[in-house]
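Single chain ahead, written as structure tokens, the form predicted on its own.
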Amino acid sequence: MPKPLERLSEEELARKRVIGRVSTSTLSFLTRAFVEQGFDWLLPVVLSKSTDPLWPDPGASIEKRVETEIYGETVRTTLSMIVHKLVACSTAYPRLFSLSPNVRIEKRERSATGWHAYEFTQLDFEVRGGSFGQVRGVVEGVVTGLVDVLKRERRDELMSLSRLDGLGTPRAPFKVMDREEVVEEYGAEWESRLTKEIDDPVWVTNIPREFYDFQDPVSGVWDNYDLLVPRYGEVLSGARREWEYERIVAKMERDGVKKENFALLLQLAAGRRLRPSAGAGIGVERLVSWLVGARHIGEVQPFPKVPGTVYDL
């Protein structure tokens, strides 16, 4: 389990700067590109009164949601900013991106998988009018750029971490598998059983989700996408959203979502006002454990969050 700072020993500190490096350079290298790219980077929200309702993702696992009250109004912690997105992107910003907040309660159970924490990070972009084709390829070559990036200006901090040789640039374009076929073949534990066979970071599609997800109304297939890295799993969820309000109301009715909690959102829905869009959020911890090859989530934490635990800072 992942200690505090005060508790680490020299040999401990040593590595969690080696880390603070690696985390620098990769932080570095993502803002830039996505600035490079033509995406607007947004300053985050931390209190609002919508905010993502994680249902009915199967993938979800939260005990509570925390919810305060401010000048009579009642507000929720930042689950993450995709409410944002869709109204920033729709009105003013085409392309963003957004250092984000997310604070997830997670079931104390979640601590044992060494890839859940109940505060973390994500680098949140969106894209109007884009599609899964742009979403890939932004992504694609900024993890390829990145990692070639790592190794040659951070050998040395690699080589510490034993992981110089054990990071290979990953081969572009990242091979796509459909959630249905993945499930056939490995069956419901898929997620952990693909992660361990996999060299190269890989695409799974059509999975079951939020209602801001895009479904096609016909075949039922949706048209998102979670990307997987070897031994680390799930790195990145995104999906191209829905816009129609018809359509989001359908589905808030049919998943039991509260529609008072997305009232702003629904209101730009019926006037026309959103507008299409695809994008992703980019999990900053665990992409930083994948690339050094951290025991646990918490090592790239300068102050860790594993769920069951409250420290002190």
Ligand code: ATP
Given for the second form:
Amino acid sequence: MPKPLERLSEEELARKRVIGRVSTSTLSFLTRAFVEQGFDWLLPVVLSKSTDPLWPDPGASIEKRVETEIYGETVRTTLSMIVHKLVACSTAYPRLFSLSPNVRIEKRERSATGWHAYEFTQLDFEVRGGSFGQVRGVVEGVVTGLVDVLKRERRDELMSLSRLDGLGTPRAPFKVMDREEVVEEYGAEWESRLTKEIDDPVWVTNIPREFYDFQDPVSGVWDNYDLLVPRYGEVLSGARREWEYERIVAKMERDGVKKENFALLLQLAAGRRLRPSAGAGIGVERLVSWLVGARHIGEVQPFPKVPGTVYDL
Ligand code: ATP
Ligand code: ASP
Ligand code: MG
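Alt. form predicted together with the ligand, vs. the form predicted on its own above:
Below: every chain and molecule of the assembly, starting with the one above.
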């Protein structure tokens, strides 16, 4: 299990420092890449009345939702910035990204995956009028560019982590697979099985989940996507979005999502002020874990947030 800073040996501190340098280069590369592609950089929010329902999601494992009262109102810590992204993208910021802290109190057994923290950061972005094709272009460009830069500029660090040879620069375009095809081939445990088999990142599309991902009303096919990286698993989730009031309400009612928790979003949709968009969120600590070949996601966090364990910091 990852330990907090004050309990690391000299050798472990040296490893932490090296991972920190790769992490710094990663953040520097990603933020520059998004800014250069015309994205506005929004600072994140922590407390809001409305946040991601994270439901329904076949993989959901939230033990507790953090809510508190301020100024006589109930607010929640950010589960993801999806609601804020949809509103911001539809109004003032047609191309936006944010480094957003997400608090998800995952069930404690998830510490064993080595892939779940109870606080983490998403590089969340959204494009007005966007499509999977556009998102795919942006993501494949930044992932391949990032690995390439790290292998040149962080060569010594990757070598000391025994990761230089193992981390190949992925070849774009990445393969795209439909979830139905994947389930047929790998069964219900497709995510872990596919992750073990691939040598390059792979997109999986058409995954049933939250109301905000677009689902074709006739075919039932979902226009959403996850990106899986070899050996580790999902590093990104995203979608083209629903924007029409009637469809959003129908899906909330179908899925038992409380409409009162999304009052503003529904009000904007009813006023035809939500615009079509597409986007995604990259799990920053997961991306860095894959890049450095981490043994546990807590290793890449300066202050590990391991499900089931609360350290002082
Ligand atoms: P999983 O199925 O792996 O638990 P998820 O599909 O529930 O993840 P999303 O709601 O899609 O997660 O969150 C968007 C992105 O945030 C994920 O693709 C992942 O990169 C990252 N992420 C989600 N949960 C965690 C977590 N507990 N710790 C670290 N990163 C996470
Ligand atoms: N960030 C994700 C998205 O853009 C939402 C999530 O975190 O679940 O679709
Ligand atoms: Mg996901």
